[in-house]
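Just the one chain here, laid out as structure tokens, in the form predicted on its own.
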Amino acid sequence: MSQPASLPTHAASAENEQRERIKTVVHANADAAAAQLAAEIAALIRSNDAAGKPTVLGLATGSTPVRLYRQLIRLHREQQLSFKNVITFNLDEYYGLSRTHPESYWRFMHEQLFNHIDIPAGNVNVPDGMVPRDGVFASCRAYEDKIRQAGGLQLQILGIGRTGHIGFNEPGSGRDSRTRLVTLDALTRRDAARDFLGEANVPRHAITMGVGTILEARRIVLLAWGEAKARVIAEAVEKAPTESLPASFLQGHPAVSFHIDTAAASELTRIRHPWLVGTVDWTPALARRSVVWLSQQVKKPVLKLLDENYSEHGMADLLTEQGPSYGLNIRIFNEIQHTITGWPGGKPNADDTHRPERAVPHSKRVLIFSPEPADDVLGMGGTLRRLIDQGHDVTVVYQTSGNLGVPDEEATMAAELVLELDRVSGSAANPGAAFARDVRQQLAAKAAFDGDTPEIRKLKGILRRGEARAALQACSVAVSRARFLDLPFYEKGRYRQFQIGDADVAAVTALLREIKPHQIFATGQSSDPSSVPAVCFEILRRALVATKGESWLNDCRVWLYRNPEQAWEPAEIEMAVPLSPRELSWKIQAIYHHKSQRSQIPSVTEGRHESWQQAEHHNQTIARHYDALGLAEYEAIEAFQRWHLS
């Protein structure tokens, strides 16, 4: 049994990880902490093989532990790990789905571990979606009993929700709480929106294992990927335990550790802000970031810090170092203001000793890598329009068609338009039209979360190419500069299980050689591993290593944007480009032309859920930011860091 939530079990065993009340441990990447886990679960499995008794696990869906999985599929093939004698528990099921639903997590668990193993069938448990409402109460205590009778779980498995959830135990959940029926929250509901396509199928409810009966698990792993995850991984381990975010009641468990990549532990104190609990070697960057954390904490520009402030802040050694405050802070604003260029490819005939970017070439040869369509104009629409009108040479790359976000709804309007042109012109033999027919009697026929047929897909991405286009007209680039690569791990797959081939790269690294560009544009390095954005971003990092040693890539810079949900701090900038109103308002426009996606990106800002508000806020976020800390006052600002092949 968990000791109780006040009485954090967990001692830090560095200084520097004084705050965290769990055991964190962070890794290069989620491939190596699922390989470390997948190596413990085999060792659990063996010993008390070896022991003739049975392993009772925990397990969870979603696209975190896929990895896991993978591994463990691994070593049953490569090392003959036997699952025979393993019993499994899964943490939750939608409700109202049946086991063949394509989104249900019976499904799922078969197909990214089940049947890729020699567990038996009768040794599987998941939540039955399907109880009649009247009989969900029984049966949850069912569940509960046949854990029990089970000898309790050994090892229980996790994910975490951007809610802070663990299972679906939504905020609100008591410590205590026990397998039940739960309300989703709305945040959870439009993070699965793609999977059910379009939030108005993402069911309301679903079945749960409570934190109580997970607390009950002799050991308990959470695992988090991507910078998505790095608040609540931050909040869960640092803050008092909450009802208001389930996960921080892991705190009081006795045998609990998180495994998280580089991304998702970005929030950490010992990460984000080490001066705070330990000695450091404050770096160039170290100081910068410091000082404008110490700014924003007094509310205070940089030039206006005081010693006083240095002191009483932790940070007296800084000042003893590189001190005092009045030459340091005239450095570090100047740094940051070094950052700020209206010229993204450079400025010609300039001195670009403190410029972000170099001022030759005069006219680069520039790609933007757009995972999906519209991930471009979101990220950076006012810069691409900026590079335009500077004069260099930029080719927009889109990897993926995108066909996997439109709803069928769109689809079936693109195909009405089409046959209402058909009628009005009259024509007798129209294949498009006849191709548009074809596509609305399959939309017709297809049931519920039903998959796209190959032509409904490709409608769908010729309707997501039509968005793309009218959106670069709207940035000044001329549609001949879009190329559309329909990468095959998008095609070929779906959300959450994408497989990058040898053909994804060799596309990539094909246009690279063929433009050999001086300056790329990339987003999705930091992203859950399992997401467009963040395959993508892999496809071309192993481009990048293809093509080194190229004379070309020893002139290209690599600069990083982001999506409107991703938020670099002022200090993490290395290049900011102002945006006046009216470029501000030509993004909006570009954007606006993507009108499949509206409301299709989840938020946690303020309410905003249209693509364009999103953008918008973000921009005017950062503007503001840098106009606190003292620089001079934009209406908004995009951000990009550069990123090194090493």
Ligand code: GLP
The other form holds:
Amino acid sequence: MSQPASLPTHAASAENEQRERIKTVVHANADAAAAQLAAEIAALIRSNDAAGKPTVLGLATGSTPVRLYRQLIRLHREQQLSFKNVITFNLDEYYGLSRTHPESYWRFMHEQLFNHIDIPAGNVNVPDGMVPRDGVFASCRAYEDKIRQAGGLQLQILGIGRTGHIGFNEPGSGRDSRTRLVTLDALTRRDAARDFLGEANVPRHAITMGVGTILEARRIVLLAWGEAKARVIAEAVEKAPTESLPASFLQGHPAVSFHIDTAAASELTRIRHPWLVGTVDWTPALARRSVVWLSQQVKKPVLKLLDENYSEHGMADLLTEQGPSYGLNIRIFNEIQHTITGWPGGKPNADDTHRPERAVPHSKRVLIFSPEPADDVLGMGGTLRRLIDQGHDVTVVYQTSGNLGVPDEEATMAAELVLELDRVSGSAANPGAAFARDVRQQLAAKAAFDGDTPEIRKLKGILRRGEARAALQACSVAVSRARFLDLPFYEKGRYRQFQIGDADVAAVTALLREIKPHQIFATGQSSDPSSVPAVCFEILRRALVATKGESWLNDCRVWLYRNPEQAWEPAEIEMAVPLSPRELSWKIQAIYHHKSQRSQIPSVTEGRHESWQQAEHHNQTIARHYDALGLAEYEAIEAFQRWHLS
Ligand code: GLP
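Got the form predicted on its own; could you also share the form predicted in complex with the named molecule?
What follows is the whole complex; the chain from before opens it.
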């Protein structure tokens, strides 16, 4: 493979980082990264304070920097870090949102940071989203002037959007762009839809510092967590700078670094294809990954790979160590072949030497964890049905109620339905009707982006339970197999602001002890740590730690499934469950029952992003990959990976 045209911009990179044009530090987890950056900021503030100078920081919004802000608040409280001489400039603001709007970045910054530290109100700067259209240009220029008057940004914190945007500099933003009004990309608006309770409510425009403004900061640190950011991080770090990925313009800045977690780093060449950038220890997993990659590169099934294919693609040493290709191909082919099973709970009375799951005990107690209703069927609806058909004792655990994802109109309709029933039945003093009447009133009184009252959340949760039950029935699962935990972290929180409590872990621990599962299916392990799936996975992990040493746990395997937006590469899959066309269509029907999760205004949405479409595409893509490797051609495949409690 050819090397990048220009040398990496950061000095002294290790051999395996040679493709990286931005210094990228991979941390064990987001908290470790946030703690390190918070310490750097504290040191900067203290040294400026000692020199009698202010500290000028550029700040970002989004879920990503929240952990950093928590650390800064901690340093303020525990180590008396003062922000009295700190001046901040935020990157951006939605255009048309007032400061009081729950989704305004002004409000976000106050709730997440400013209200908890001693920064003077006059030192806080966020672009004004309410400036009239004809005053935007002047207001943006004044913002830039103010940064300059403060002495320029000493440190700029950035997150990154899935389009590769920094601030709101969407693809197409030039390297020299300045603070201005921009139009938001469709993907960005879709990513913000959950916060705004529907894509239609997401503003179309924003005011953002320009790429040029950002590049003038003396130091820049970009943070990213979770697998959803992995592709865009790899592109920004390794590809040539381009307007279609504004974060790539950070290359060339003299003091920029990316601090990311392992999930966000997973697409970097040094991690995904390490044999391309240095000598590697050819573990079985790496050998498999490289052979699958080679097969995809040369577009040949595994069994047809030749020695020269290996040597022409930088894999000669694998051949020397484990070749020739004939035997290596067969070995890897067999390994992948053995991931395929129609028996996700193990095949009774079969030799299971090469099967992903053990045969005994035959009827297994299976716990399927679904962070929100719908995650179960989206990730593993076909496998769920198979487990039931094959006689396993399956319990589906909905960890959260999912009520935050229900639009008001759905709740109003449900309340009306109860009231109508009450009228039809003529029953006096029906408490259900009284509740529905209250909820209807509360919904009517609610302003557009107000949070929901506990009663509204209750009703929305009930709605999602109904959908989950209908979906289970579509998978031929008895509704009695569903357990709804309504974990408190979710009931007390809102998106981006969840905090795990002891009660969450206790609820899952109790359930594990009650069921004593032989198999657990779960998701969220490498998601953005602030997301519901990641929080739910962390709760499960802590519950498993709490039960360590209990005998059932020695005989329990944990399988990970993934949401349809995050594909596993074939070489990473450890259990592949094929679905027939019929099974796929049952799965889609099950997903379809999650009515409140469908796009509210299908006519204004484009492309394949209804969840059942994504699931169908995802499962068919995996099947196509297996086919291209020379394995059997299935309609669709659901994929799993084993997870071990360390
Ligand atoms: C928004 C913000 C960006 C932020 C991005 C990613 O678009 N304008 O500054 O980096 O979201 O958000 P998150 O951190 O929630 O993934």
